[in-house]
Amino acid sequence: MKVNSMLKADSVVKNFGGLRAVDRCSFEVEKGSIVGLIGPNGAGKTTLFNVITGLYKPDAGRVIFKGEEISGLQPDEICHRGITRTFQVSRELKIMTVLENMLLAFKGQKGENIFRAVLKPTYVLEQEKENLGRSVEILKTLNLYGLRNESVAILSGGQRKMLELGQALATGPEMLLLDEPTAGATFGETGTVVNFIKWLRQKQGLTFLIVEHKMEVIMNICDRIIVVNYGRKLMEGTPEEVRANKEVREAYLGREG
């Protein structure tokens, strides 16, 4: 691994019956970078996310995070190691408020232990107060504070995506894997999400791997871009190199003639 490597996929393979969704795919993500993962529909992008975050176990190959193999660990174990991901379809609890959803996201909540809750209530209240303050801070940054007491059910698709990003941040990650973070977002909401990601990298040193179909977002935010097709890595390079690559254009648009 490179000295500054945060995440490494090493010849990862994932099969579903006779279908090979990920085919010996290898790449690295450097610490503190924003890396895009793009490709046509069905190219294997979300499957790669699922392998990295423990929803699927690779059939071959390894996933290494901060120098340690995490292949085959459970999703909660991987989250505790420092990787948090979002999903294509937001998974908030719609019967609860925006603020309540935020408060659920924090790891290691002391009130979940019944003995601690009964015997050390002040200790629990101090943590809840801290989590509340952090939730308010995140919601203000995402322009959701005014909706904090509203049911998640009334949020637009873009607002739900922003809330999910806020929840991911509340887990205290070192690396975020974002699956379509601006899907369903308006132009203004997309700008808020993009600026928030840039701020998190600059101020908190977070590392990002992002699947996103809005090419203007990927091209403007990423340091490097990995292109996959039919489960294989087609190429990797800067946004300028990817934009100029003939194979990438053919993968998206088909061969001419």
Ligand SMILES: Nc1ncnc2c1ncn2[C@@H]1O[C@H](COP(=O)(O)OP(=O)(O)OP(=O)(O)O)[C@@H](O)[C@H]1O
Second form
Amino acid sequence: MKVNSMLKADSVVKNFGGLRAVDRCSFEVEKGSIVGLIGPNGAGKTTLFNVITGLYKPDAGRVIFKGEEISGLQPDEICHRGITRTFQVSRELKIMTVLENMLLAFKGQKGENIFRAVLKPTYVLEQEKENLGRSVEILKTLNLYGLRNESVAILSGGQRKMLELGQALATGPEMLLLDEPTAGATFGETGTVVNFIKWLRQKQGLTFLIVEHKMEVIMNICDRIIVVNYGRKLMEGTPEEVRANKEVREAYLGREG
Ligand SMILES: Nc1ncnc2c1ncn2[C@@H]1O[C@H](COP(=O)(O)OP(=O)(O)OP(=O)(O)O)[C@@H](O)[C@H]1O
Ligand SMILES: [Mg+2]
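Given the form predicted alone above, I would also like to look at the protein as it appears in the form predicted together with this ligand.
Let's see the whole complex now, leading with the same chain.
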């Protein structure tokens, strides 16, 4: 294991009936790094996320987070340990304002415990004030502050994804797994998301594993890239190494043709 290993997948296998969606996949993500996970449609990227975050138990292999095995744990326990993810397809946001949705993400966090609410109302009030401050800060960084009092119903696809990214931060993660964070985003929104991810890594030392089909985004932000195809790791390397790899180009072109 690398000295600074944050996440490690060790020969992970996930089958759906006769289909092997993830096939003996092994990789490591270093603390504080931004790692891309790319591959053609159906390569097993989302399934890998689902295994790491506990939605599925691997059929074989292990997932290690900060030196401890997490495979088989429940999703909320894995989230509690410090991994939060966003979803490829936007989950349904509540029909409330943008700010209310952001505040809601803090619910269930510290201070929302009913006994604390009864015993320490001042503590809860302070907590709520802090949540509001953090929500405003996140919305400002995501260029969503001007829309804070609008219903989420008016948000564009890209803005919804950005709000979900903001919500993911409310759980105070150490590591974020983002499934196509700029899908449906405009050119400008994509730039905002890219800058936000870089800022989170730099200022808060967060670690990222990002699935993304937009190559310019992946090449721009990732320290390392893992390429998967048919559930298997095809290669791993720097953006330059991946760009120069013949097999990678063939894997993509092969599916398109
Ligand atoms: N719950 C499921 N039941 C059965 N098969 C599934 C399930 N989830 C995924 N699969 C299959 O597993 C394979 C990998 O799917 P997955 O969604 O992980 O791919 P992906 O790399 O995320 O693709 P995309 O880039 O299109 O999002 C596909 O063949 C898919 O049809
Ligand atoms: Mg997917």
